[in-house]
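Next comes just one chain, in C-alpha cells: the form predicted on its own.
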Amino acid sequence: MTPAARLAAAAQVLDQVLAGEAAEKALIGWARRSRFAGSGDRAALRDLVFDALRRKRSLAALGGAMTGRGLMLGLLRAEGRDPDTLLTGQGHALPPLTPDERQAGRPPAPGPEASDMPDWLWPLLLDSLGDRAAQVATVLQSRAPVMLRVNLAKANPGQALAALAEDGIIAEPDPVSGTALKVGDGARKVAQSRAYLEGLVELQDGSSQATMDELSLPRDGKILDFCAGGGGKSLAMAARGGAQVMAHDIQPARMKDLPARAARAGVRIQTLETAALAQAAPFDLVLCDAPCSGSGAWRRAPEGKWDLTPQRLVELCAIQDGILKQAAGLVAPQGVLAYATCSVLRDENEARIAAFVSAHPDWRQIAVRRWDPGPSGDGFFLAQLRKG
C-alpha cells in the first residue's frame, strides 16, 4: 500500500471507532476485507489509528472536522505534511482538499484542546497533577515505550540483551527498574524471538516493575495478587523467589494463560477462585492492582481517555474501596496491603486510601509512591498499609 493508501484506510477506520466501534475490532475487519495488506502495511495502519485517537481533540482542531478524514488532515498540518501530496484522489488515495477544507482548521485552544483531554476531566487533572498537568497530558499524546522485564528466575540482564539480539532486537537497561530493558529497534519481533519464548523476557511497562521493587517481597510465607488479570505482576514477584505466589481475580478467564506463561518462566503460582481465599488466608503481602481508569496508561489505550465518564470514575472508585476492605481481611497479622492503580487521578489513588484508612483506623499508610508517564513507563501509583 502506498501512503496515500494507508491514509485512507485509517480515515475508514476511524469513521468507524467515531461512530461507537472499538478499535481493535475495526482495525481487525479492515485486515480481514483486505488481504492484500501485508503487515507492514496492517502495522502502518495500526500507528495512525492510535496516533490520531490519542490526539482526537488537537487533530479535529487542526483538520476541521471530528470525522476520520478530518482527523487525517489535521496529523498531516500536525506534522508540517503537505495534505495536497497525499490527498490526490488516485488510486486508493482520500479526494483532494475542498475549497472549504482549505480555509478550516485552526491551532487547538490551549487547556484540555491542546492536551487532548475532556473537559470534565481537565480539572481533575490539574487537581491530581497540579503544575505537572500539562506534561503529563502531553506525554500522553504520544506512543508509549516498548518496555521488558528481565525474568530473574532464569536470566540477567547482559544474557537477556544478548539473546534479544540473536532475533535483531535492540533493547538497553533502563534506569526506572534493574529488570527494565526498553526496546530500541526490533520491537515487534518479541513475541517470536527465543528470549520471549523461553522465558528470559516478558513484556511488562517499566513504572509496573518499578512499582514490584518498592515492595518488600516476604522471603518465606505467602504473597496474595487479588487482582491479578493475566498475571504480570504474579510473575515479576515469583521470578524473585522466596514466597509462595498465588494470583486471584474476580474473573478467572482473565488467569487462563498464567499457567503456561509461569511454565514458561520457570515459576510456581498456584491460581485462586474467590471461593477458596479465605481457606488459603492470610498472607504476609495481598497486593491490589485494583481496576481503575487507566488514565496513566492512556498512551497504550487511549479510547479510555474518551470514553471515561463522570458516573464510571464514581463507579470505579466504589469498586476499589470494595476491593481494599475485602482484601484487608486476608493480610495476616503485620502483613502488608498493597493498594497499586495505574490511574494519575487523585480521586482513585490518595482519596481512596484516605477513605479506607478513615473507615479503618486500625490501619496505617506505611509508604506512598506515584510515577508520572514517562519515558519509561506508564503512570502509575503504589500504597503500602499494616495494620496496627
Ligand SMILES: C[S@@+](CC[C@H](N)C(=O)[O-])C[C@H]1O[C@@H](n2cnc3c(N)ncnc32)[C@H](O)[C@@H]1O
The other form holds:
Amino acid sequence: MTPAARLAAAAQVLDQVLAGEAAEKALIGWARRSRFAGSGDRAALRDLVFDALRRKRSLAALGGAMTGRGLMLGLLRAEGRDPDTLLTGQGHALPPLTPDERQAGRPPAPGPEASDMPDWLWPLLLDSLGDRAAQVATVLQSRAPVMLRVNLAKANPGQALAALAEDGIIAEPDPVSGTALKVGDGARKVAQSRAYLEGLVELQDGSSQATMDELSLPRDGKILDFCAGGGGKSLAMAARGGAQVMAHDIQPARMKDLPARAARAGVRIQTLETAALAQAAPFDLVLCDAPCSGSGAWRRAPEGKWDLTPQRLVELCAIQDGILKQAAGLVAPQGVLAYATCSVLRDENEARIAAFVSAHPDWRQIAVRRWDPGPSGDGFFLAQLRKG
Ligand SMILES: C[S@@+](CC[C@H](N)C(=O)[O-])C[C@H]1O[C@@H](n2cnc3c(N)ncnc32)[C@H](O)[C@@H]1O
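Could you output the structure for the form predicted together with the ligand, given that the previous block was the form predicted on its own?
All chains and molecules follow, beginning with the one already shown.
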C-alpha cells in the first residue's frame, strides 16, 4: 500500500472508532476486509490509528474536524507535511482538500486541548502532578518504548542481549531497573525470538520492573499477587527466587496463560481461586496491583484517556478501597501489604492509602514511590504498609 492509501485506511478505521468501536476490533475488521494488505501495512496502519488516538483533541483542532479525515489532516499538519502530496484522490488516496478544509483548522489552545486531555481531568492532573502535569501529558502523546525484563531465573542481561541479537533484535540495558532492556530495532520480532520463547526475557514495562526492585520481597515464606491478571508481577517476583509465589484474580480466567508462562520462565506459581485464599493465608507479602484508570499507561491504551468519566473514577476508587481492605486481612502479623497502580492520579494513589490508614489505624505506610511516564516506562505508584 502507498503511504496515501494507508492514510485513507487509517481515516476509515478512525471513523469507526469515533463511532464507538474499540480500536483493536476496528483494526482486525479492516485486516479481514483487506486481504491485499501485508504485515507491514497492518503495522503502519495500527501506528497511524494509535498515534491519532493519543492526540485526538489537538489533531482535531489542527485538522478542523473530529473525523477520521480531520485527524489525519491534523496529523500531517502537526508533522509539517504537505497534505496535497497525500490527499490526491488518485488510486486509494483520500480526496483532495476542499476550499473549506484549507481554511479550517487552528493551533490547539494551551492547556487540556494542546495536552490532549479531557477538560474535567486537567485539574486532577494538575493537583496530582503539579508543574509536571504538562510534561507528563506530553509524554502520553507519543508511543511507549518496548521494554523487556530479563528473567533472572534463566539468564543475566548479557546472555539475554546476546540471544536477542541472534534474532536481529537490538536492545540495551535501561537504567530504570537492573532487569530492564529497552528494545531499539526489531521490536516486532520479539514474540517469535528464541530469547522470548525460551523464557530468557518477558515483555514488561520498565516502571513495573522498578516496582519489583522496590518491593520488600521476603527471602522465604509466601507471597500473594492478589490482582494477578495475566501474572506479569507474579512472574517477576518468582524470578527473584526465595519465597513461594501464589497468584489470585477475581476473574480467574485472566490467569489462564499463567501456567504456560511460568513453565517458559522456569518458575513455580500456584494460582488460587478466591475460595482458597483464607486457607492459604497468612502471607508475608500481599501485592495489590489494583485495577485503575491506567492513566500512567495511556500511551499504550489511549482510548482509556477519552473513555474515563468522573463517575468511573469514583467507582474505581471504591474498588481499590475494597481490595485494600480484603487484602489486608490476608497479611501475616509482621508482613507487608503493597498497593500499586499504573495511574498518576492522586485520587487512586495517595488518597486511597490515606483513606485506608484512616479506616485501619493499626496500619502505617512504610514506603511510597511514584514513577512518572517517561523514556523507560509508564506512570506507576507503589505504597507499602505494615501493621503496628
Ligand atoms: C492492573 S490489573 C493486574 C495486572 C497484573 N498484575 C499484571 O502485572 O499483568 C488488575 C487486575 O485486578 C483484578 N481485580 C479486580 N477487582 C479485583 C478484586 N476485588 N480482587 C482481586 N482482583 C481483582 C482484575 O481482574 C485485573 O486482572
